[in-house]
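The chain below stands alone and is given as C-alpha cells, in the form predicted alone.
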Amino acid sequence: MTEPVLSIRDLTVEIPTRHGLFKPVQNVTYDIRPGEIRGVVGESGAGKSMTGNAVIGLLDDPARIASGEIWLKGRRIDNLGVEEQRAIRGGEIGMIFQDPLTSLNPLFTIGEQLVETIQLHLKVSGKEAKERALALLDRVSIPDPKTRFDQYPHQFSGGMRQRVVIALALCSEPSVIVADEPTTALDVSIQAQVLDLIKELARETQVGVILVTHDMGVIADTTEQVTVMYNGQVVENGSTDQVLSAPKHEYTKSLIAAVPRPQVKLHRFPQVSYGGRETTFKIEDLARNWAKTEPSKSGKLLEVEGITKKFLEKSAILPSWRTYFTAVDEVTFDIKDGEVFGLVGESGSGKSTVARMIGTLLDVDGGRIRFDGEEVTAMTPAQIAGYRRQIQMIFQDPFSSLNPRMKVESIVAEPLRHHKLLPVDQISGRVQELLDRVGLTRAAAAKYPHEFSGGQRQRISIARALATQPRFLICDEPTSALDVSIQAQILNILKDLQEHLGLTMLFISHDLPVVRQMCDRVGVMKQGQLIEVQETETLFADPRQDYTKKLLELMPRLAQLSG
C-alpha cells in the first residue's frame, strides 16, 4: 500500500479559557494518501476545521497543539517554528477556504495574486510566473485566461472565484490540500464543476485532498476514505462506502438517516438523536395562540404576473446610452393558501430577485404582484406596512441578518413595536413565549447573536419572524449555511408552521433534496425566466425541460441509501 503523504496521530487541541481547558480536538489520527480524497464529516463544532487549521499552522491564539503529531512525507510538522510553518503553508499544503471572495484580495487583479504566490513559493522570474498562473487558469477551466488574467475579483462569478482560489492553492504544487467547506454556497451545477475538477486535481497530480463538508451527498459522491467526528472525536474511519452502506457507530447512522431523500417524500426528517441534541419546537403552544384568517378570496394568496426586474449595468448622462441587465424576465406564477411553493435554478437565476421583489425590497419595473387579490404594486405607503406585517422573510445567513449589537429580546420585539402589535408591557412577555415555542431557553433574550450557534441563530430569525403572525413566510436559503442535524430541526419548524398554522410559503433553495421534501410545487428559473412550473413529484419523476433534467442529474445522492 502507498505510504501516507499526510499522517495526524492522536492529536489534541486545547484552548484556555475562564472556565479551564476547552478541547475543541482530542486525540484525531487518521492519513492521506497520495491522490486520495478522505471526506471529514460531522456537525458544526465536531472540530473538522480545527483540525484542518492544525494541519496548516492556522490555529488562533490562543488555540494550541497540546499533543499528538504531524507528519507529511515523513517529516514531522507540527513541531516547527514559524518560518518553517510559512513556508510549508501554501507551500507544500494548500488551502482551499469556503467563502472565495473572502480569500482573495478585492484590491488586486486575479493576475497579480497568482504570480505573487507562484513568486513567494516557487522562485521564478515575473515571466514564467505569468505563463505558470495563465496554464493554472486554463487547467481550471476559466474561460479566456488572458481576459481574465487582469479582472478583479467582483468580476467573477461565484463558482469561477472558488476555480481561482483551487488555482491558487495549485501555485506551488503542493502535496496536500485542505478544502474546508468548498461548495457550501455553490448551487448544484457549480457545485459539481467544482467537486469534478478537486477530483481530476487529485487524480492528475496525486495530490492528497482533506474535504471538510457537512454534505453527505458531497462525501458519497466526491470520497473514497471519510472520517465521521462528534464533539472533537473521530467515531468512524474507513472507506466512503462502507461508512455510508454499513456505518457502525450510532452518530454515523443517525447522521445519515437526517440526510433529505431524492428519491422519496418523508413527511418529516429523521433528527440527529445521538448525543441528546434533540431540540423540542412547542407548535402546539404556538397555534393555541394565533390568530386565526379568513382563506383568501380566490384561493390564491399570492399572484406574480409578468414581474420584470432590471439593473443599471452601464450609467451615462444620456438615457438611450445607459445599459441594463434583466435579472428578472416576465416570470409569473401564484401561491395557493396553504401552499409551500419552490423556486429552484443556478445563482444569478433570479430567485432571490423574485423573493425582495414579493417582499418590498426592490420595486417591481414591470408587471404585478397581488396579495389576497389586493395589487401590491399599486399600494400606499400605509397599505405597504400592512402587507410587510402580513408576509415576513427568513435570510440565508442569520448571523447577518440579526443586528450584532441588539441583545436576542430585542431583535425579536422589533417588528411588535415597529407594527405596534401590543401594549409595551406586553412585548417582553410574547417575545419569551416566541423564543420558547422555537425551543430556545429564555436565558437567550439576554444575550447577543454572537453566542450561539448557526441553527440556534436561525430560530432566533423565524421567532421574529413569527411575531407579527404573518399569513405567507419567504424562505431564502433558509438552510443552505447548516450542517445536516440543524437542518433537519429547522426543516422540522417549517413543515409545523406550515402544517399546524396553514401558513403560506415561497421556499428558495439550490438543494434539491430538501426541496422535494418540503414543497408542493416547484418552479424552475434560468437566466432571469421560468421556464418550467410543476407538481414536486411530476417535476421529480418526468421534468419536462432539459435544463431541469440537468439539474436533477447533477444533485449529489447517496446512493447506499434508496429510502
Second form
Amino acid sequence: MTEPVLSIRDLTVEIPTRHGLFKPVQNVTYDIRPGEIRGVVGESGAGKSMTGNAVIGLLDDPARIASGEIWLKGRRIDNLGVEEQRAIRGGEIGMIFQDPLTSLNPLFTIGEQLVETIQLHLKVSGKEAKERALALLDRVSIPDPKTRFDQYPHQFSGGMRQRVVIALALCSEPSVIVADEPTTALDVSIQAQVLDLIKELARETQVGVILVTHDMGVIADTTEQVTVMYNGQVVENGSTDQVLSAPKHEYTKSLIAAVPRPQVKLHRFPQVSYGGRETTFKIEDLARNWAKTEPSKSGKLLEVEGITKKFLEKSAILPSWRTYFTAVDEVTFDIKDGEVFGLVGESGSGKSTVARMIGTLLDVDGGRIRFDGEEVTAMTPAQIAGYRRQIQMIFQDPFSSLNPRMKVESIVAEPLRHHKLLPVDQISGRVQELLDRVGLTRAAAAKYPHEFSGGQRQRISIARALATQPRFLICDEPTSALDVSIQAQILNILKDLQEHLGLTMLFISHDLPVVRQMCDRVGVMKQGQLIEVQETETLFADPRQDYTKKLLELMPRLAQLSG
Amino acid sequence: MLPFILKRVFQSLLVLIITGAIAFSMFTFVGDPIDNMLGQERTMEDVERLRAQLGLDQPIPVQYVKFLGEAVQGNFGVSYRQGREVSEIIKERAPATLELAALSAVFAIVVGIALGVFTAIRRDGFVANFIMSSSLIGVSLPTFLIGILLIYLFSVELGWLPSFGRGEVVRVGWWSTGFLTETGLKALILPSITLGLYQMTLIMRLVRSEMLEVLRQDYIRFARARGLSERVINFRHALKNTMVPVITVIGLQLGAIIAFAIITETVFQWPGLGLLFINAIQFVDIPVMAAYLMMISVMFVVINLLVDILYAFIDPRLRVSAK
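Form predicted alone already given; the form predicted together with its partner chain follows:
Entire complex below, previous chain first.
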C-alpha cells in the first residue's frame, strides 16, 4: 500500500444557527491514495459535498471546521492562512463541479480561462501557458483544440464543457481532484465517456480522485474504494466490491436495495427504509372523490401521427435564406387507455419537444395529434382549454417549475381557478385534500416553495397536476433531479396514481432502469426520429435497433450489487 | 450581426416617424400659427396670403411629409419668439447642455459603478451599509431640491462655487466650451452633481444587486476553486458579467440625463437646451418645442441602438457564431 496523498481525520464541520450548532459533517475519516478513485455516496444533505468543500477550503460562511485534521502529502492544510489555502486550491487540489453549463464564465473564451489558471499556478510565460492549455485540451480529448481554444463556453456541448472543466482542474498537475457529482447533469452516453476520462487520468497521472455522487451505478462502474455517508457521518468505508456485494450497515443495505434494477421488473420501487422516513401516502383516499375516468371511444387515448417540429436555426429576411433544425421528425405512436408509455433517448433527441407539442406548449409544424378521437391540432381556443384541463404536465426541475413568489396553496389552486372547476369557497378544502394525498402536511399550504426539499417540491408539482383531475399525465424526467430514495417515493406515487385512478401517462426519462419499472411500452428516440417502439420487456430483452442496443449497454451494470 | 443591426435601425426609424408625427401635430393642435405670427391688426388677405405662403392650405399628410423632409435636413423653421432659425439657436445652446450632460454621465457611471462594486464586495461592512442608506437620499430627493441645497451650502454659505451660469466660455469653432477656463470648470461642478446624483445612486444600486447575483453563480465558485485571487474574481470575472444588464440601464439613463437637464438648467440658470425649452413652452414657441422633441427622440433612439450593439460586443452569446 502506498502512502495516502490526502487524509481526512475526524473532520467535523459546524454551522451556527439560531437553534444552536448544526453539524452537517461529523467525525469523517477517509484516505485517498495516488491514482485511486474514492467514491463518496449518500443522499443530498448527507454531508458529502460539505466534506469536499472543507478539503479545498471553500466552506461557505458561516460553516467552519470545528475539529479534525486534513493532511495533504504530509502537510496539514486545514489550519493554513487564506493565501496559502488559495495556492493549494487549483494548485495541489483541483475541483470539478456538477453542472458544466454554469461552472464556466460565459463571457471569457475557454482559452482565456485556461491560460489564466495556468499562469496563476505555474508562473510561465503567456506563450508557454497557451501551449500547455492546448496540450490539456488535447489530453481531455477535445477535437481540434486550436479552434476550440478561442471559443466561448456556449459553443460547447454539455459533455465537452465538462471536459474543459476537467482540463481546468488539471492545469497545475494537482495531486488530488475533488469531483462533486461530475456527471449528474449529463446524458448516459456522455456520462460514460467522462467517467472513462477520469479513470484514465487517475491511472496515468496518479492523481487521487474523490468522486462525490448519489448514483450507485457510477460508484459501481468507476470507483475502487467507497465511503457511504448518512446524516453527516460515515456509516461504511471499504472497497467498492465489498461494500456493494456485502454491505454491513443497515443504511447501506437499504440504499443499495432502493437502486432500480435494470434486470428485473418489480411491482413497486423499494424505498430506503432506514431512518424511518416512510411516506404517509394514503392511496385509497385518492380514488374517492375522483370523478370516474371515462374510457376513450377507440381504446386509444392519444394518437400521434407524423408530428414534426422545426426550429429556426439561422434567421434571415428572406424565407429561402432561413435554415431550420428539425427537432422532431415525423413521429408516430399511440397510447392506450391506462397505459404508461415511455420515451427514452439522449438529450437533444426531441423527447421533450414531443411532450411539449402534446401539451400544446409548442405548435406542431406538421402531422396530427388526436386525443380521445378529437383532433387537437384543429381545435378552437375554447376546445384547447378543455383539452388542457384533461392533460397535465410534471416537469424535470422541481426548483424552477414552481413560482417562488407564490404560496403552495395558490400554486395548487391555480389550475382550479383558471379552469373555474370549483366554487371559490371549496377551493381551499380541495387543495388541502390534494396536498394530503401526495404526503404533505396541511401546514405546507401556507409556505413558499423554497421551504421545501426537491422531493417535496416534486410532490407539490404532482398535486398541482392532479388538481384538474386530468385523464392524461405527461411526466418529463420527473425524478432525474432527485436522490435515489426520493426518486423511489415519487415514482411510487406516480405508479399508484396510474393504478388507482386509471391515469394514462407519457413518461420521459433517460434513466433506463426506471423506465423498465414504470412503463408498459417504450419508444426510443434518436435525432428527432422514433426508431423503435416495443413492449418494455421485449425491448430490454431483445432490442431490434443497434442504437437501442448501445443505449442498453451503456446502462450502469449493477451486477455486483447484492439482493 | 448585420441583420440584427438592420432590424434595430428599421425599428428606430419607425419610432422617429411616430415622434415626428407628434411634433408635427403640435403645429396644428397647439394654436394656429397664423394667429401667432400675425398681430391683432390683420386682414383676411394677409391671413390667406401667409397660409398659402407657408403651405398650410395643403392637405395634412402633404404638410407632414414636407415637415419630415425639412426636419431631416435640420430645418425646423423660424422661432416665433426670437425670429431666428431654430437650427441656429439649437446649435448655439447645445454645447452647454452636452458638456453638462457628459460630465454628469461620467460622474454617475464612474462613481456609481465603483460604489456599487464596493458595496457588493463588502456587503455587511459598516461603510457599505452607510453608503447604501445615504443613497436613499439621492433616490428620493427631487433634483431641484438637491440643486437648491447645494447652492445654499457651496455658493451662499461657503462661497466656493458660483450659483448660476456657465462662467467664462472659450469658442472653439462654433462650439463654446467651459472646460478651458477656471470659472467655466467651477461653474460645471454643482450642476453636474445635481444632474448626475440620481443616476449615480440608481447605477450604484443596480450594480450592487447584479454583482451580488453574479457572485452567487457557479462559475465564481469554480473560479475560487481554481485558486484565483479575490481581486481577479471580483474585477475580472464578476464585473464583466455584472455589466451586461447594467449597460442597458446606463444607456437609457444617458438619454434621461439630457432630458432631465431641463430642471437642473432652470435651477442654475444654465444657458442650455433645457432652459431654451422651458422658455419656449412659456411663450408657446412651437418650432423650438418641436425641434427639441425631435432632437431628444433621435438621441434616445441612437443611444439605444448603440447599447444594443455594445451588448452583442460584450456578450459573445448574442453574436452569431461562425459555423
